[in-house]
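Below, in structure tokens: the form predicted on its own, a single chain.
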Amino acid sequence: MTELDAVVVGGGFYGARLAFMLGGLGQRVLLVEREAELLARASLRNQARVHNGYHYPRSILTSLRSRLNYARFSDEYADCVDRSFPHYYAVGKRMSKITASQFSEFCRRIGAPLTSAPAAVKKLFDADRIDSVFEVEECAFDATKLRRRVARELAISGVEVALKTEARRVARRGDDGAVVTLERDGDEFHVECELVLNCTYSRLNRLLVDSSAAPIPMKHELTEMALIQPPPELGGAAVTVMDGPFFSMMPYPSRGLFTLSHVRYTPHCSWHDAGDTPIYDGDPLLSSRASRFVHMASDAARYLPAMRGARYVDSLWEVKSVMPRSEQDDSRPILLRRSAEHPACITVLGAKIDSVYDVEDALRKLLATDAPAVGAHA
């Protein structure tokens, strides 16, 4: 039986990025992704957006940490970040959470660099709908970009990764330690370690059930982003109306198309983990599902009459998962947890691609303090 310190269940960015800093500790490190490649799943199948705090009106701490998250994330990677494009948000007259006034003092209080947009981007919206139009600083990443940066930086530190394999249960090892169960092709084996990180995000609560310990309480969505050729007009600018049942369109750099998404339209159907009901695997919904795009953009165009001429390409199908407390302020916490049954099983769920730093300062002070259990906000 192999013998590790460390096993990061989950190939996405957080579950890459959380095993290339324990590989930088020099600890023996397994990452494990089911897939054939990392980041192929809601690292990948998302609006590619790194967040700079507008979109967080009402949960000042997720802006705050937004705000410092972003300047890191988009340094730290300049080669996988496109910030070609202007961004504008704008904010409507009605069914808005907030006022237009109000959202320019939001961002003067977080510090979040917001002007007016030209009078002939203003133009293109309809101004009995929209209340006003800013120019804001915000960017996207190109996941194929970063996969192919992860990839080396995880070969550099060590990690051995293995694709194509599913962790299919954990087990306690003694008074320390776990057995974790993995299976590739059919075949199951065995390896020993000090510390199982969960961060198989939408599978979370699967894992956990199939180890016989307690579920977290989450709430999961199918999501579909429809990429599309956005309107000429627009001159390649992102557009996102804010703060409702309102929509969003952003580059999707990795396929040079842009993501449109609507608050009422992108998610498809929704389901709840909870400890007396059987866990659901949303992955059988990804597949011949129909397209919302026309119902998104007759709708965005109320609002921006040029999306009529957006051209609809394809669509990102994902599992999105949120823990409930983000349906009631908006907010975008993480979670680190230690596992009742299994204490060394810690379950990660992050929120937005930068939120990562938060994630790693908090592991490192579990490991470092022994706690049973951590969680921030991010």
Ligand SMILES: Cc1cc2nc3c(=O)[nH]c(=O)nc-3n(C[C@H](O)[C@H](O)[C@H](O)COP(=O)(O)OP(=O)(O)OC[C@H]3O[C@@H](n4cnc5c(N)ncnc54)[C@H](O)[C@@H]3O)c2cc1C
Contents of the next structure:
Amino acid sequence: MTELDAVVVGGGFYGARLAFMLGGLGQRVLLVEREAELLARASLRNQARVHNGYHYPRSILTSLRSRLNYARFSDEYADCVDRSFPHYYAVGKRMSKITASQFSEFCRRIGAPLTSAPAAVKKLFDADRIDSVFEVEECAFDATKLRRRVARELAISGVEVALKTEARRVARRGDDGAVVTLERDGDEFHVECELVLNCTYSRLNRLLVDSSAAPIPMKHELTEMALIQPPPELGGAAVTVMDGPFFSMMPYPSRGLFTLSHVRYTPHCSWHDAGDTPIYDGDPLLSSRASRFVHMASDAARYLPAMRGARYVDSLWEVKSVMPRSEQDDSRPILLRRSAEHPACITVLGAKIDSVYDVEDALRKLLATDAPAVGAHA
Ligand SMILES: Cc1cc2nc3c(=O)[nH]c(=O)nc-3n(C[C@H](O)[C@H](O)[C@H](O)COP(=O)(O)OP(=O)(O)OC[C@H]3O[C@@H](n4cnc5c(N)ncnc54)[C@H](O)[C@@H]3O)c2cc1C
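Can you swap the form predicted on its own for the form predicted together with the ligand?
Then the entire complex follows, led off by the chain already shown.
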């Protein structure tokens, strides 16, 4: 049996960053990922927006944390972000939870740059449905470049990476530490360690429940983002319509395309992990679904008629997982929780790519104080 300081389960951006952090502290770390590559799931199949605060007018705390983390992320990962496009936020006239003047005031309060969009851009929108259009500062990340970068950094820091390897369960090792059962190519083997980080995102509760630990209340959605060629009239701009049942169109740099997502049509179905209900595995839902691109594009065209010219290429399917609180106030809290049943196992959930910095700070504090549980919010 191999003995390690830490086993990090899940090689998405969170698991990779946290493994790198522990490796940098001189620990012997094994990072375990069930897919054939790092950053192959939610860290790849997402909207690629580096949030700069604009998106969360209903949660000032999330907006302020986003502002700080935006600067940090886009600086640290300057080689993995695309800043080459203009980004317009339009505010809906009807059904929006915010008016254009409230949005301006909110951006002023959080210190987020906001200017009126050029007249030629405003003209593209339907004036009966859109209150106002603003130009903002918000870039996109390239998940493929991010994957290459974290793989390089992990190799330098001496973290061992096991791909195509699934953590099946965690068991207690005496009074401290844990034994993790891993499976590769149908064979099971065990590793011992002092600390387990459960960074498996949509499968956090799968690992907990299979380890006879209590699940964390979570909401999951099967999501579709259409990958499109944008209409030429938009000149490569990103568009986000706030704040209600509207759409967003963002560059998706890792495929040289754009994503089109819609609050009403992107979630195909949803379910909750709670109490004693068996954990539902959403992964089989990811294949063979019918796209809702036509619904997304035709609704988007009511606000931005040029969207009729959007061309469908493909879809990104992923299980999106959030804490139930996010549903009420649209906040994006982070979670860092030590398991009562397995004190050596800490479960991590970050709601946005850049909130990894908040998770790292909270983890450092937790490891330094050895407190029983930490919950922080971003
Ligand atoms: C549709 C959608 C749109 C989004 N848009 C944005 C956005 O625009 N901006 C933003 O900042 N964030 C966005 N997010 C959120 C962002 O993608 C996530 O916060 C982030 O990617 C989570 O990273 P992670 O490493 O925790 O998860 P993942 O990247 O999913 O990593 C978890 C990894 O664990 C692996 N795994 C699971 N179980 C096991 C196991 N038992 N053993 C071994 N490996 C296992 C999985 O294969 C996976 O690779 C979006 C998410 C979705 C789904």
